[in-house]
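First comes one chain, alone, set out as structure tokens in the form predicted alone.
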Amino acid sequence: MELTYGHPKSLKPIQTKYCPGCGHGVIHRLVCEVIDELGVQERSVIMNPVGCSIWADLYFDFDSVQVPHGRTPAGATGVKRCLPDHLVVCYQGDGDLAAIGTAEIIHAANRGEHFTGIFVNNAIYGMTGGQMAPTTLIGQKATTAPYGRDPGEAGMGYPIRVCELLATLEGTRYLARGAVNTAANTRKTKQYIKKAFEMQLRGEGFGLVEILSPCPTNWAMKPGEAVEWLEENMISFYKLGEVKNTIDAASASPATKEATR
């Protein structure tokens, strides 16, 4: 009998610490499936910072570097420049990437650093207690916004669309946003990850894949309810799809290039 589907070689076969219904486990598998398909397990490096992503080195069966909170792109820049033939992946949450690490990711993207960001957006701080994050939606409750995010009188500001922000920078080549709420969206997200990894291995510039993921514990919901909430609230604000793709445009015909400008 031919085995058509199994456990990824790059993912350790152990029980995870993530909460029931959390999307991190699914995202881990997608990353590892792509690494296995590309045959780069022996030259892959994951950068995992503070947050739920700090556990990543427990599960990925390849090299990892733990970096200070928000400094993931700086660490990845150093690793990639020292090991240019390696696949270097920044695995970051919304607090790490879009709050304390905002300057880091913007400048790395603007420089066109040749690593790939995997940005897990669950619209809240996960490990540290459910505080409001830069990606928390208007009206969404958090421990630091018990009545919901209010950009008006409370002065809490507005949710940041990271991919759209980075798309304005000349150094970015590929930006996409997926989700792990359904099988169809999960398959599409894997395609985005594979395209971003392949681009990095060709040495073609900065890429990032944002992934909408449920956080049932800090959303105070059951896993099924969290998936429904993501579908009904997050996807309408954080639109899924490729936000910037200069890879396909570069390989298109002159007429197609002109039409996509």
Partner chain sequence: MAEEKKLMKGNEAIGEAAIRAGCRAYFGYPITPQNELTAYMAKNMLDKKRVFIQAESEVAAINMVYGAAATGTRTMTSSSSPGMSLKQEGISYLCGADLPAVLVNVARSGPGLGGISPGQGDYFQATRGGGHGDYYHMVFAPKSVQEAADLTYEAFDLADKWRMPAMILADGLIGQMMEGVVLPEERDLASLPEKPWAAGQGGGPRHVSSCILVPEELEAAVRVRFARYEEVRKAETRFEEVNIEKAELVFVAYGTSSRVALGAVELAKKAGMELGLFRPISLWPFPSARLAELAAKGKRFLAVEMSMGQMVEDVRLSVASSAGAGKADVQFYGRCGGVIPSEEEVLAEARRILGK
Given for the second form:
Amino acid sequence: MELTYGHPKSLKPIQTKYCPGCGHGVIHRLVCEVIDELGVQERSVIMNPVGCSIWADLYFDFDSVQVPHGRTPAGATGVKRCLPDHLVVCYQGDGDLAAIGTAEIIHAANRGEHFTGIFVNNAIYGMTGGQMAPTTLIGQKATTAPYGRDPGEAGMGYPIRVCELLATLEGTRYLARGAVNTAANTRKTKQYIKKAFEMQLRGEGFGLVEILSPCPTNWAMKPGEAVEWLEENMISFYKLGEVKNTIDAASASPATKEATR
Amino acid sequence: MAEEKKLMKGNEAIGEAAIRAGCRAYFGYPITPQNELTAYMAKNMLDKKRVFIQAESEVAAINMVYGAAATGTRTMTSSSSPGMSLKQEGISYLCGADLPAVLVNVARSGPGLGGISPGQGDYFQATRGGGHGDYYHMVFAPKSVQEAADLTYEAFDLADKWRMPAMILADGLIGQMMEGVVLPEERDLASLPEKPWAAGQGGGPRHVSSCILVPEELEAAVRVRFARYEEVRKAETRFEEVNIEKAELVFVAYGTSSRVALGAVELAKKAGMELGLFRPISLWPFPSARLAELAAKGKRFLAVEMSMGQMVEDVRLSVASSAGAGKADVQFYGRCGGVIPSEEEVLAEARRILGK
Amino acid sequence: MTEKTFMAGFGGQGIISLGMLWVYCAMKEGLEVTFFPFYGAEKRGGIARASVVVSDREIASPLVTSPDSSIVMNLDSLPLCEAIAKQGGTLIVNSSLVKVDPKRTDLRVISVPCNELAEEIGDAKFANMVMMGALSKATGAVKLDKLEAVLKTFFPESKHKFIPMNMKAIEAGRAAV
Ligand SMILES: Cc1ncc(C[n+]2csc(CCOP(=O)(O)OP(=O)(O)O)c2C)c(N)n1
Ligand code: SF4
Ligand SMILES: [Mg+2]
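Right, and the form predicted together with its partner chain of this protein, after the form predicted alone?
After this comes the whole thing, all chains and molecules, with the earlier chain placed first.
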């Protein structure tokens, strides 16, 4: 995805282990570009979660802390409270954040912790090979939902809209949802990340950017098909845009209006 | 007549055996190297209109098991090492409330996130009551896909019989490898044991709880449970012996490492050396009495584990109670981090010890 | 009779189905079997290996550390297969992708141009089946006389039309030994 040219300084110039067409690599790049633009490589810490992005420490050229599955926001709380002048990036997948780590994210958000969540929603468990995630769409197949997600008889629940859920908490200041399926959406997502990081550096409370991201491998699709599937199925359910923005009231309303794209 | 032999992965054979044993409620959470088991249950429990839930976490899954067990339902959960750590809270409560359940650990290598290759570093956690409080539960260690199926099937009966959890401690190799297996017959759900103590049975209130706030009463309850543990020791201790009589040195190993040790016994035989294998099948209760007997006969032991040495402590405790205690020789050889020792290196260690 | 085979190649070469079919047939021929697949830390395009044992008695270690026979499907796998091969063991090399000769002189080396032979049959993806034919001929451990029936249960109906090609690939492999 051609965003800016050249390689971000804080991203190591090596090929990633991610599958062709995976969104993680693009998102890593966005995070690093923003970190470079803000000039905070020397004082950034990424929390690398249990999920495909556990390899994050191979790619990010700054400090990282690896935590137990789902405890990422609790770990980030510890890091940020002890290194308040650092940019702490709490990188999580949907299994990590919205299943096993639900309590941690809700309470970190509710405390208004001053770190930034980067929430990679690929509607599936990537690393463990395609099990149902809390964000898996209704009818979407997974190894643990062989006939598709069925909230009815099979009692598999409904897909969770994380930003909307967190928006009800007083501690959250900035919640936005982007995607990396097109160049335009990717550019927009980068702006959300930048806003959230800037807010963190100003010490203004909890921010999180959810990013819809393809997992061609476990969706059993070619990269091109995955991008289309995301556009057609995920975006209609997970509306793009700033879901909550109390940092700049001025830009908040137009941004929410152009929500869907 | 027995069914035809099927080629199955250990994980799938465990799932099928559980279903055939009458498991009516399975709760799991994805983790490698046991994912095939959860996927197998997702498909087959739903097909049979039994309960399958992919829980939001292992903590939730084990507490769903607790709830299901409290109603007298045959229930199971499975995971691998990091997930088993999270289940310890629920296991302590299951034991405190005397609830039967089957727990499967397809162990990997730790500590922490560690690796996804097979390991035996969860022995202490499994056999010592990994959660809080005074308790034990049964632990069985299969060496093959066939035994994984058989022990899982039986674990449901034993859990019900003794009103305590029964754990299957396998590892990534047992879970992932394929072998031929003859599956046990499907249980008629109507034939399963009655559980008058369970909630929802009618006939007056039943209270399922582990809470007893009066110290003397709690002590009495724990003592009753420990008396039952003595019965379990007598009735459910299992082991296998290979070539012990002639052996100059006896390997003590369970699960995957016992297969490697058996390979070393066979290699030794070809080289004109007599080695033996003592394989604990029940890790709790541990076959201490038999080991003590062998020690009294002057047998020497080499514990072989995929850990830095956990079961070996039980071997040492066992022989310490034998007649020839002072002289008993217990040595240890282990690999960890997901490395499986080779039969050649295990044999080399035996040769070193014997000076041959 | 115990035949311990180590199979090595990269993901996508069909190593795993080769191993599974080998033990499936062996089981149908009345043998004890174990099959332990191993993938690298990267599940994508990385290494694919399998420890495979067939025997007429109980099998001890499922981990093949000193193989009687090895299958070398790609160049990267050669050094390892050579290093662990048993004294006098058999190495069946896919000479379509492995152009160098093993250094050890005590081994029985059989070169089979699996990809080329498979292409002649119609598709390089049958290279694994060519290799299985060669393995059967070279070791005599598994006759594969029940393969056709096994393939019928192994593949879904929709793929049954490929069974004759699989069988041809087996024959080509046998003939190459
Ligand atoms: C306590 C515990 N349970 C389960 C696992 C296994 N596990 C590893 S990654 C993962 C889920 C990953 O999914 P997600 O968070 O959506 O990340 P993705 O790989 O999709 O980016 C799970 C369940 C674990 N490592 N620890
Ligand atoms: S499995 Fe999915 S999330 Fe993981 S690296 Fe591959 S495409 Fe990305
Ligand atoms: Mg995910």
